[in-house]
Amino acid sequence: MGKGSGFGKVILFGEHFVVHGIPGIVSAIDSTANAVVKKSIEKIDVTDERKGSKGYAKEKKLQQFESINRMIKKMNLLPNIGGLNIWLGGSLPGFSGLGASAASSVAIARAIAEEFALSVSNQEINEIAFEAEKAYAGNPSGIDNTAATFGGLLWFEKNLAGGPNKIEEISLKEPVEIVIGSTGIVANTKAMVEGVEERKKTDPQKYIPLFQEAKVLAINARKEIQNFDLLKVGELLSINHGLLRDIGVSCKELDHLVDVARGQGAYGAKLTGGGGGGCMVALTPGKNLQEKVAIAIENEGFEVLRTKIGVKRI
């Protein structure tokens, strides 16, 4: 029997984005995927007992057997394996948007290791996850099995000539509370990512400063970050969420309670991940600032989840 786990994220700043060589933010939160994996002789076989929005698990189905050949291949176990026994679960919730593809990725590939006795890098078991990651998202930047593997608060830049991507850590002083609040609307990340390569191409005119100002974001994000002011950080990422907004992957209950986070002190707020439905994290640095907005939140009738960002791997 082999186990692994993996973080779930969130994208600070620059998703989307990301996928065109701009540079992204992402952080690990205080919630994983678990996985237990039991060789079989017969078929692959899934229990996923994660809690998520309706219908997660079903509309990801596909995908997710998908992602599990990949992986497969990838670690040169064909054709050989036979069947595969695979539990999901951990405190990580299926919303879209906090990288729980790749969070079970990185843990089915490291319950995969272990069970089969391989000897697997944290950057093997990245790559493993980033080819899973095609299933679900088409053409990955890397970024979600990024922070899955690692975890901690990195700066990325995707490579677009197809080499190494730039991937640094950046330095936050202590983990800082977050509130993530689900729409409980399942988003089609290869859709979403689709939608904006298209409209680019379309409208150059309007996107390419967009995108020229979403790089400067970052840029000083990070500067923010590393010198802690949590209230600059906050602003920078009510920013981005405009950004965001304005390349068409918002949505009407993402901007909503992007309006709730705020209106009760949050330091800032954004859709998180692809957009289209999902979640949005809100900045709520203390425990009384994260309680008020999560609890604001859940009077709206949404799904909330607390944790950190920030975390990193024992």
Ligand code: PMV
Contents of the next structure:
Amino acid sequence: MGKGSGFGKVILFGEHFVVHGIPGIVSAIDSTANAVVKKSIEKIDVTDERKGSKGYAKEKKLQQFESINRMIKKMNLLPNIGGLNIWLGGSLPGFSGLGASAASSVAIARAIAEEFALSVSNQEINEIAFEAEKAYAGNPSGIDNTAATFGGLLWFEKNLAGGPNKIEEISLKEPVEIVIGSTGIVANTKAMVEGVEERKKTDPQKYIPLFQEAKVLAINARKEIQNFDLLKVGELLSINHGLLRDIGVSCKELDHLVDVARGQGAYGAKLTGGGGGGCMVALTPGKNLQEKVAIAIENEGFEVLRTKIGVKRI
Ligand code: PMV
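Requested next: the structure of the form predicted together with the named molecule (the form predicted on its own having been shown above).
Zooming out: every chain and molecule, the one shown earlier first.
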């Protein structure tokens, strides 16, 4: 029996833009996906007991199956692998937008490595999980699997020429409370990413300046995070939400969650991840503000995760 885990993540700045080489900022959260893997004779069988995973659409199940096959191939375990019994659980809910797919891929890759007594470095786990992410995201940037593998608060820049991505740790004076609100809508990241690509191609005059703005925003956000100026960081988060709306990846539920959070005093709020459903993140320093915002969102009938950014990496 092999075991493994991967961090959930929240993208603070730059989702979608990162796919096109614009820098992004991502933080692991202190919730993980955990996997247990046992060799079996016949087929791949997944028991998914993650909170929220029942809402997983049939489409996601197919993507999950494809992602596991991609990992097995990348780990050179074909053709003699037989079957696998995979159990998935952990504290990370299966909400879209929290990197649930990447966290589970990292967990499964680590568990497979342990079950087959393979010595696999974290860098290799990251590469295997990137391969798995292609099943979910089509043309992923790699930001999710990087956060899921290494944890921490990271600056991420995809190398569009295919070389190594730029990954740098950002220091945060202390962990800060956030609230994640789930729209309950299972979003299709692949379709969202393709939609942005398509619209950027057909309307470059609108899109190229927005991408430039996203770049400047990420650079400024990094400075303000390092200065621990949380009010400024919050302001920039809200500006980032505006950019994401402009590129067509928000939806009325996400906009509503952002408004509720800001109305309750959150320093800033935005959609996080692929959008089109999935989750919103609000910056709510201190337990009291976090609770106030979380309760307001729950009172509106949405599920919430109370967590922190800037938790220590593995
Ligand atoms: O929805 P998630 O948690 O899988 O996040 C996707 C992030 C994107 O920037 C939209 C895609 C990517 O590969 O970076």
